[in-house]
Structure formats: structure tokens, C-alpha cells
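Given as C-alpha cells, the chain that follows is alone and in the form predicted on its own.
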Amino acid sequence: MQLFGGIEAGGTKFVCAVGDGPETLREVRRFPTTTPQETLGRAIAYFREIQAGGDMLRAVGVAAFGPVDPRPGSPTFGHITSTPKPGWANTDVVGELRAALNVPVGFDTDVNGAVLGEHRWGTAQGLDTVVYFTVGTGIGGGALVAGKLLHGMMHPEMGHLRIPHDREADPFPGICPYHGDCLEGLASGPAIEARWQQRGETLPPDHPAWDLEARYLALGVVNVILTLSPQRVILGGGVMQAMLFPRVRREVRALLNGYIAVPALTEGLDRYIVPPGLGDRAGVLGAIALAQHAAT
């Protein structure tokens, strides 16, 4: 059988499978994330062993946390660059693999990875202008524009958007290594830690806390709605509860106050304001939908 390799390489943990999308997924594992050299050799342990078992492996695709050099041609393509991430700054993430299994890299941000495979088989089907944000430990944003992925000088960083911070209100400084009060720096899962000293699973569905937190990510969320114009917004990501929802499309509505006269923004953002339509699997899929590309 000829199998897709994807990997979903987070800061926290890699997420391996085979397969040619959600009917067939196979074989997902998950390991944390260590050194570079640890965790991208059980990664290529994990597709030898594929290999062995008989399968074809066509392609691998990595959708990997960044910054990284998505741009092929580039010198540095495949690599994860300026990560803050220790010990994984300049790594050659599709030099080790295509060395190891002798098979195409497909290679983008996990964002843009999630985006994909939502277009492919999820909640972005049919669309050819989406936006997707995974909000958890950072925050990310991937973006498809007219069918394809957005790259540029290398790739979307929405995550540090920087957003009005009213300090009287909210006086917490932010936490961003680099830009203090970016989206990032207020609104990710450690941010609302560090502001409430709890974790954010652990706090109530009243507190004050996520009222604050919609505020936020409506504010990233319209700059990019009055900026790319998508057809769709998918959140994702270990923060984006149920009950954040219908408080950031209230909070979005508000912000954009009519501005924009469109039926799925003045009728229709419950389904313009979405969760993924993969789930937790968008991901790993997204990988493996580069992977299929990659062997074109």
C-alpha cells in the first residue's frame, strides 16, 4: 500500500501517523518534543519501521512550530529558524529526513499545515480564502489565499499582532520574549496563566478572565478579517473552549460594527467562526495533505 508520512512537530510534543486522510489514518504516535537529534530520530525510527512493514512510503510532510523557512529554493528551507525553543534554533528538519528515508519532505508552518488539511477535508472545504489560529501554549495563524498557502517573505506570524491593550483595564504587561503585549503576549494559554495564577482548564466558565481573553482574539481575528477578507475563521488549540465561541463572535460583531455588509458577518457567524472540523487531528492531517503535495 503507498501511505503518506505526516508529522505534526509541536514545541511540546510530535504527533506521527500514515495514511491518505481521515479515513485512513493510521499508526499515530506521540512522543514530547526533547532535542532535535532525539526527537526527529524517533520520528524517522517511526517511518522506517513503516517501510519495513511492507507499505510504500510516497512522501512525509512536516507541520512544524517556527518561526521557520518554508520557501523552497531558499538556502535554508525545511529549517526552523529563530525559535526560542532551546537547543532547536537553525535545525535542517528536511535535510535529516530526506536523508533518512530517501523520500520527498513536504515542510510548512503547523498553522498553515492545519489549514490545509481543514481545506482538504475539514470545515474550509469548498473555500478557497480561510484563516486558521491555534491558540494554546502560543498563538499561531495560517492562512489559504485563493487556493493557496500564504508565504511571502516567509510566512504569517498573527500570533504577535499587535493589538489596542487597555492597561487601566488590564494592566498585565504581557508575556512575549520579544513584543510584551502582542496577541501572543495577552491571550495564550501561558498568558492567562501568568495573569490569573491558575490555569486556564481550571477556571470557571464566569470568570473575568475569558471575557478579557474574547476581547483579544476578536481584536487579532477582525485585523485579519479587514485584511486577507476570508471566507471562513477557524479557531483551534487547547484554549479555545465551547463556551469562548459565541463570546468572540459577540465581541467581533461589536468591533466591526457594520462596517463589513456581508451576509456571513451580519447573519451568519456562528458558521463564520468556527472550531476545526478535523479537531485534534487537524494538525497531523495538514501534515500529511503536504506530504501529497510534495509528491507531485
Contents of the next structure:
There are 2 protein chains.
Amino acid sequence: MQLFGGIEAGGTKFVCAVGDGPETLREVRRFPTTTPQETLGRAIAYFREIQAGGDMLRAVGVAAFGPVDPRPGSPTFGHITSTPKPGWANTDVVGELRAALNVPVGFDTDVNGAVLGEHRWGTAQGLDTVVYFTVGTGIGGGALVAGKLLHGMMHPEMGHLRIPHDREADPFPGICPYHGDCLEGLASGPAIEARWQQRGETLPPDHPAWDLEARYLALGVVNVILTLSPQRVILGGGVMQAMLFPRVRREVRALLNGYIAVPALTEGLDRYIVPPGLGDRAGVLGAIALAQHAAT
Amino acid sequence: MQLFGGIEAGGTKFVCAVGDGPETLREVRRFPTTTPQETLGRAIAYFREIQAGGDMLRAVGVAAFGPVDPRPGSPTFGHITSTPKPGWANTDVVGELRAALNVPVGFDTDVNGAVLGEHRWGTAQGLDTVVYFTVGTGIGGGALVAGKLLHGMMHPEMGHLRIPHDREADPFPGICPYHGDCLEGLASGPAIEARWQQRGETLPPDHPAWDLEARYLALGVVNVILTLSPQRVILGGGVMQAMLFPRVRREVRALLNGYIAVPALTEGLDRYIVPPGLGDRAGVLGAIALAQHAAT
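Now that we've seen the form predicted on its own, could you pull up the form predicted together with a further copy of the same chain?
Shown next: the complete complex, the earlier chain at its head.
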């Protein structure tokens, strides 16, 4: 059988799987992100087991934490580039995998992978301009624009958007080491924990933390709507509990205030701001979608 | 001779011209934007003169104030849609011109037209992902992404980005009727005039107005860099005096703070944030580029 391999290469863990879509996903394996040598070694060992088992590994895709170089043809294509994560700066992920496995390797940011997976199998099917935010340890944003993954000069860094921050209402200064109170600095999981001195999961739904969180996420989403004019915005990641969605939608509608007079934005936004259709498999399925793309 | 016609359809004036690029631009005619009937009538009369003069008018392009519907195939393609400008809501600009002139009509936002013109003849030649901001009576942003004009659900509205606003340093509440202190509410020409009680042109270069203006523009530019990852950002419009460019570049670099480790953004930004190569003809030449696009 022909299989595609996916690696969701996160800053804290790697998830590997094979298959050709949500129905056939199998052999999911998770391991912690340690050194590049050890972590990529475990990923390579995993795919070699697949190859040894008699299945043909057609291609591998990597949806990686960043910053990365996702531009095919660039001399550093497939590298994790200037990350502060110890040991990982300038790691040639694609080169290592290609040399070891001898298959085509697709590569992009974790969030571009996720938006591609959602486009193929999830809630972005049939759309051509879609944004995917992940809100967790950090905040990242990926986008499909006119049917193609958005790269531009390099790739988006939507987590670092500058948004209004009312220091009277919220004196917390933000935790981004580069920007202080950018979106990620104010609204990532670690920001919630640092502000309230307890982990987000332990805060009850009526805690003021959540209205504040919804407000900041809505400001980020609104800025991306105004810049990219997406047909849908997908919000995933560990922070995105179900009760946040109605609050984010309400804030987005209030912030736009009817300015963009299209029904998707002036009505309930229930189908405009949505969780990933693929749930927590969006990452690894996105990596498989990148593998399929690399194989064509 | 085969000619392309362009209409820079602004909220205060229309500019019409014919030609096939900067070298051949001729017959430039300007008139005020009054009612749709009168204003489109004058544009039609202008092009009929051209046709009567024996030149073949191959196509016409319109780069229009908005909001507009720029999506070919949409039932309201070529309309100015929900504008608050009296009389202009739901005006079928393309339908009127096509019926009167019997030629293909290209149509997009003024800023998408401008970025297309800059891509063909100006400072965006050879690039594929570029943003064009105009800063004048309002603020608008257009973009080319991977070589195509950005539409998404409708079109960008970058002028209405939400940005940090320190009310202690700048108590001015902003003038946007929809959002108060969005980018346009804080940094458009009328916002400068309302804040300082005098027109921007009369404020000396060392007036604090300009550092504040550069700060707000930089916040908007940074958010667009983080979302679209453009290869270049072009700033045009009546407010963009030459002395603003070094200040905006300095602020953008300070705000990004080295996070995106590409030379274009960590060095001087002299070639990254630039004025339009076509100067004040970017608008009407963009319209001609839209005409050429419609003719192919």
C-alpha cells in the first residue's frame, strides 16, 4: 500500500503518523522534542519501520514550529531558521529526512500545514482564502490565499500582532520576550497563567480571564480579517475551549461594527469563526497534506 | 492605435486617461465626483471622444473607492456596494461603462489597482507579494499575494486595523465613524487636521504631529507585515511626505525588534518601505493595468 507520512513537529513534542487522510490515519507516535539529532532520529526510525513493514512510503510532510524557511528553491528551504529553542537554530529538517528516507519531503509552518489539512478534509473545504490560528503555548497563524499557502517574503507571524492593550483594565505587561504585549504576549496559554497565577484549565468559565482572552483574540482576528479578507477563520490550540467561541464571535462583530457589510460578518458569525474540523489531528493531518503536495 | 483606458475613481475626484503604460499616458482629465449619473456620464463622454477620434479603445479599467465587489462572477461584480457616500451605494459602475462603451471593463479597489500598476511599471516589479497603503482622506491597503490581487471574501480594509493607542500620550479619540481610533481614525489626513486644529501641510517637519503619525503608520505596517509577509510595502497618498519615510522605517524596525530575522527587516528598510515608483500617477496607471488585465 502507498502511504504518506506526516510529522507535526512542535516545540514540545513531535507527532508522527502515516495514512492518506482522516479515515486511514494510523501508527500515530508521539515523543518529546529534545535535540534535533535525537528527535529527528526517532522520526526517521519510525518511518524506517513503516518502510521495513512492506508499505511504500510515498512522501513525508513536516508541519514545523518556526521560524522556518518554507520557500521551495531557497538555499535554506526546509530549515528551522532563527528559533530561540536551544540547538534548533539552522536545522536542516528536510535535508536530514530526505537523505535518510529517500522520499520527497514537504515542509511548511505548523499552522500552514493545519490550514492545508482543514482545506482538504476539514472545515475549509471548498473555500480558497482561510486563516488558521493556533492558541496554545504560543500563538501562530497560517493562511491559504486564493488556494495557495501564504508565504510572501517568508511566512506570516500573526501571533505577534500589535493590538490595543488597556493597561488600566489589564495592567499585566505581557510576556513576549520580543514585544511584551503583542497578541501572543497577552493571550497565549503562558500569558494567561502568568497573569492569573494559575493555569488556564483551572480557571472557571465565569472567571474574568475568559472575557479578556476573548477580547484579545477578537482584536487579533479582526486585524487579520481586515488584512486578508478570509472566507473563514479557524481557531485551534489548547487554549480554545468551546465556551470561548461565542465570546470571540461577539467581540469580533462588535469591533467590526457593521463596517464590512457582508452577511458572514454581520450575522452570528457561527459559521465564520469555527474550531478545526479535524480537532487535535489538524496538525498531523496537515503534515500528511504537505506530503501529498510534495509527491505531486 | 490600440489604447487602454483608466479611471481612478476617487471619492472626491475622478481621473481618466488613456495609454498603455507610463510612457504613453495621455489625455489625462480630472473632474469632481458628484452624482453617479453625472460623474460616470463624464467618464463615458471622455472615452467616447477617444473612440470618435479614431483610436481603438481596447478595454477600460476602474480603480475605485469602496467598498466594492471586485470578484468576477459575483452577481454584484463591478458595483460600489455599501459606501456611505450619498447616492453611490449599489452603483453598477462596470455595467454602466460596459453598456455605454462596449469594451471589456476591469475593476478593483483603488489600492489594488495601484499595487498592480506598481507591479507592472513601478517599484514592485519582479516581486510577487506586495502591499500598497494610501494615506490621505482615508487610509486604504491593497495587496498582491503570490502574483494575484488579494480579494478573499471581498477585499482588504487595512485602513481600519486596530492598533495600540496610548490615550495619555495622545488623548485624541479618533475620527472613524465606525471604530473611533482605528488606524484611519488616528492617522488619516482629516484625523491629523482634527487633532492639531490645522491642516497637515501647514505643520512644520519638527512638529510632534509627525512622530506620532509615523508611530501609528508603523503600527499598521507592522501588523500587515506580520499577517501577509510582503516583500515590500509601498506608502502613497497625500499625507506621505518624504520626511515621514525614515521615521516610519525606524519605528517599524523598533516594533519588530529583530523577531523576523531577514535582512530586509533588520537592516535599514530603505528598500522595504518605499514611496510609489509611479508617484501620483499610480492610481490612474493602476486602472490602466486593470484594463489590460480585463483585455486578456
